[in-house]
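So this first bit is one chain, no partners, the form predicted alone, shown in C-alpha cells.
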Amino acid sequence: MKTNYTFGLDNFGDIPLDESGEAVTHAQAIRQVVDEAILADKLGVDIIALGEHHREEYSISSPEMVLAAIASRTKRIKLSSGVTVLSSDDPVRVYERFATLDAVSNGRAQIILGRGSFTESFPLFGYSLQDYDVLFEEKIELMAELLKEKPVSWSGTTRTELADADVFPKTESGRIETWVGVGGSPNSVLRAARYGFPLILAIIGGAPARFAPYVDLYKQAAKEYGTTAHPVGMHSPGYIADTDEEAMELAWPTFKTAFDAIGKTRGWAPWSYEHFKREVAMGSLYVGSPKTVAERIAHAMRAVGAERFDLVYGFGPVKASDRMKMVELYGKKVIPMVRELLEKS
C-alpha cells in the first residue's frame, strides 16, 4: 500500500529583511508571508503552518486571520497553525474561528494544537503559570468535545462551565482536521493518543532517530486507549539555496540569530559555528542545496517513522528574496525529491 506522505511549510511571522539589509514593518512582513504561501499553493506544497506569537521579533500573532487572507488567493493548500496555544485561549473561540476559516477556504483548514515555545500569552491574556499543566488538560478535553460538533455539556476549573452548548458554525465535513504538536514530553505524546489527535514531533536540535520511540509510545498508547493511531508528522527549520556552500553562509548568522535570542530566556550558551555544523550535519538541521536537504529530509522521516515533514522556513532575519526562493526550490525540487527517495526504500 502507498504511503501518503505530505509537505509543509511553517512560518512564525519572522521580521524579514528588505534588499539593503533593514528589517521591514510587521505589516511588509504578513503581507510576504501571504505571498510566500500563494507561491507555495502553485507549487504543489500541501500544507502551510502559521505560528502563534505575541512578540516583537514575530508578526503573526493571529494566524487565522493570515490564514483567511492566504484562503482568499489560494486554492488547494491546507490552511493550519502551528501552533495555536491552546492554553491560554478559549476552546470556544477556537472552534468558531477555524470552522469559519473552513467555510471561507471551501475546507481547507487544520488546526495544530499546542503550549507554544514561549510563554508571553499567559500574562497577556490574564493567566497564571501556576496553572500551566491544568490550562491545557482542561482546554484541550473540552476542544476535543467540540471537534465532535454536537452539543456539548462540561465543567473544569478554568472557564465557565457548559450545558448542552451548541457552537456555530458547523463545517461542511463533519469535522475540524486537528493535530497536536509535541516538544518532546512524553506526557503529550500519551495525551494525543487518549484524545485521537495526530501527532506532530517539533524537533529543532539532535538527531531525529531520538524521537522515534515516541512514535512507538504514540501507536501503543492508542492501542490501549482504543484510539487511532494517525500518522505522525514533524517539523524542523532548515534552509535552502542553489548549493550547500552558499546555503550554510546565508543560514549561519540567521539561525545564530534566532537561536541566540530564545537562548537568552531559556538560559542556552551561545551558538558557536561548530554546534551550527553538527546540527546541520547530523542533526535537526536541514541546510543546504535541493539535493542535500532532500536526502537528509528523507533519512529523518524514516528514522522518526514521519509521513509527513513541515520545514521551518525564513527562521531569523532571512532577506524576503530568499525567503521566496526558499518556498520555490522546496516545491519545485526537494519535495518531488523526497517523494522519490522514500517511494524506493
Second form
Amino acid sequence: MKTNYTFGLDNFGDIPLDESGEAVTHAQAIRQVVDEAILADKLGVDIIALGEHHREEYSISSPEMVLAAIASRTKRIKLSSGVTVLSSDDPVRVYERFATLDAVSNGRAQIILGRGSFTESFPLFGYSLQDYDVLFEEKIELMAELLKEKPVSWSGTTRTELADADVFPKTESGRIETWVGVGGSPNSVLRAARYGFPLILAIIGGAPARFAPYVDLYKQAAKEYGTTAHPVGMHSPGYIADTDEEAMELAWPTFKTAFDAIGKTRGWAPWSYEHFKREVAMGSLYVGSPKTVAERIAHAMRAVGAERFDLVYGFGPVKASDRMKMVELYGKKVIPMVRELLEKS
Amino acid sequence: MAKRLAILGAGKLGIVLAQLALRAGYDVAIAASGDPAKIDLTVRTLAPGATAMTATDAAQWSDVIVLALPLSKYRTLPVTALAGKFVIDAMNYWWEVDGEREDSIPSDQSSSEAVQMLLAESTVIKALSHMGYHDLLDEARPSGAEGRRAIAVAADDDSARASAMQLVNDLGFDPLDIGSLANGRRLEPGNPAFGADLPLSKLKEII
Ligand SMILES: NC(=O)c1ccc[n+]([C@@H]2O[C@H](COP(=O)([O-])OP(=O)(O)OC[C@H]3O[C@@H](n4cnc5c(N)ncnc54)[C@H](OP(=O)(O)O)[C@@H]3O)[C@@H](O)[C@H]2O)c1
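Mind sharing the form predicted together with the partner chain? What's above is the form predicted alone.
Whole complex next, starting from this chain.
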C-alpha cells in the first residue's frame, strides 16, 4: 500500500522584521501568517498549524481566529492548531470553536492538543501549576468524549460536570481530526494511545532517531489498549534559503535570538555556534538549501517512522520577505523532493 | 554480580538513564510515583531489561539510587527505604513543572541541600542534573573516546563521591569533582553550567 505522506508548516506567530530590520507590529505579524498560509495553500502544502502562546514574542494567542481568516481565502490546506493548550482551556469551548472553524472551512479544521511547552497560560486563566497533571488528564478525557459528537455526561474536579450535554455545531464529517502533540514524555505517548489519538512528536533538539522507540511504544500501547495506532507525525524547526551558505548565515542569528530568549527564562546558557552547527548537521534543525533540507527531512522521517512532517518556519526575528521565500521553497521544492526520496526507498 | 542502579522517576530523564545503565551492564530498577504496572509497557519498550518496581522497593533493592522525579515532588520520596544509601540527586527546579521555587525549597539553600535535609539518613550527591536528556543519550561515549563529555559531581562524603563518579564514568561521561554538596548550586538553572554539554576542560572552565 502506498503511504500517504503529509507535510505541514507550523508557526507560533513570531514577529517578523520589515525590510529595514525593524520588528513589525503584532497585528502585522498575524496578517503575515495569513498571507503565508494563502501561498502555502496554492503550492499544495497539506497543513498550516498555528501555536497558541500568551507572551510578547509571539503574536498568536487565538489560533482559531487566524485559521478562520485563512479558511476564507484558501481551498484545500488543513487548518490546525499547534498546539491548543488544553490544560488551561475549556474542552467544550475548544470543541465549539474548532467545529465552527470546520464549518467555515468545509471540513478542514484540525486540532493538536498538548500541554504546551510554556505554562504562562496557567496564571493568566487562573489555573495552578500544582494541578498540571490532573488538568490535562481530565480535560483530554472530556475532549475525547466531546469529539464523538454525542451527548456527553462527565464529571471531574477541574470543571463543572456535564449531564447529557449536547454541544454544537455538529460537523458534517462527524469528527474533527484531532492529534496529540508530545515532547519526550513516555506518559504522554501512552495517553495518546489510550484515547486513540494520532501522535505528533515535537522534536526540537538532538538526533531524531532517538524518537523511534516512542513510535514503537505508541503502537504497542495501542495494541494493548485495543485502540487504533494512527500514522505518527513529527515537528521540528528549520530555515530554507537558496543555498546552504545563505541559510546558515541567516538562520544562526535568528535561532540564537529565539532559543536564548527561551533559555533565559529557563536558566540555560546561550547557544554557541558549535551547538547550532551540530543541530544542523545531525540534530533537529533543518537548515540549508531545498536539497539539503529535503534530504535531512526524508532521513529523519525514515529514522523516526513518521508519515507527517511539519516544519516550524519563521522561528525568531526573520525578515518577512525571507519567510515568504521559505514558504515558497518548502512548497515548490522541498516537499516534492522529500516525497520522491521517500517513495524511492 | 552486576552492579545495581535504582532510578526514581520514569520520565524523560529516568528512561534515558536506565538505557545508559543497561548499556553499561548494570541491573536496573525503575519506579514512577505509583503502581509499577503503569510503567511496565514503557519500560519493556524503551528500556528492555530494566525492572519496574515501586519507589520503595527500588530504593531497598539498590545501594545507589538516582532521583529523576520533579523537584517539587521530593517530599513524596520513600525516606526510610533510602536511609543508609547513596542518593544521586539529578533534579532541577523547573518553573514550568514545579511552580514557585520557595514553595518547595528554602530560598537560602541549594536544592540538593534541601533534599539532603529531608533524607537525613542518606548520603546525597548532586550529579547527572545539568545535561539535557537527549544530550545524555546522544553524547555518551566509552572512556577515553575523543570528544567525551563531562558531568559534574558535588558531594560532601568521599566514598559517596567516588561511587557517583564511577557511575558517571560507566554511563559514558568524564566525571568532574566540584567539591561539596553546597557547590551543587553552581549546576542549577541560571548558571553557565546548566545545560552544559561540554568536554572536561571546558566544563571546568565555566564552573
Ligand atoms: N528532562 C531533562 O532533560 C532533564 C535533565 C536533567 C535533569 N532533569 C530533572 O530530572 C527530573 C525529572 O525530569 P523529567 O524531564 O524526566 O520529568 P518527567 O518526564 O515529567 O518525568 C517525571 C517522572 O517522575 C515520576 N515521579 C513523580 N513522583 C515520583 C515519586 N514520588 N517517586 C518516583 N517517581 C516519581 C513520574 O511518575 P508519575 O507519572 O507516576 O507521576 C515520572 O515518571 C526533574 O527534576 C528534572 O529537572 C531533567
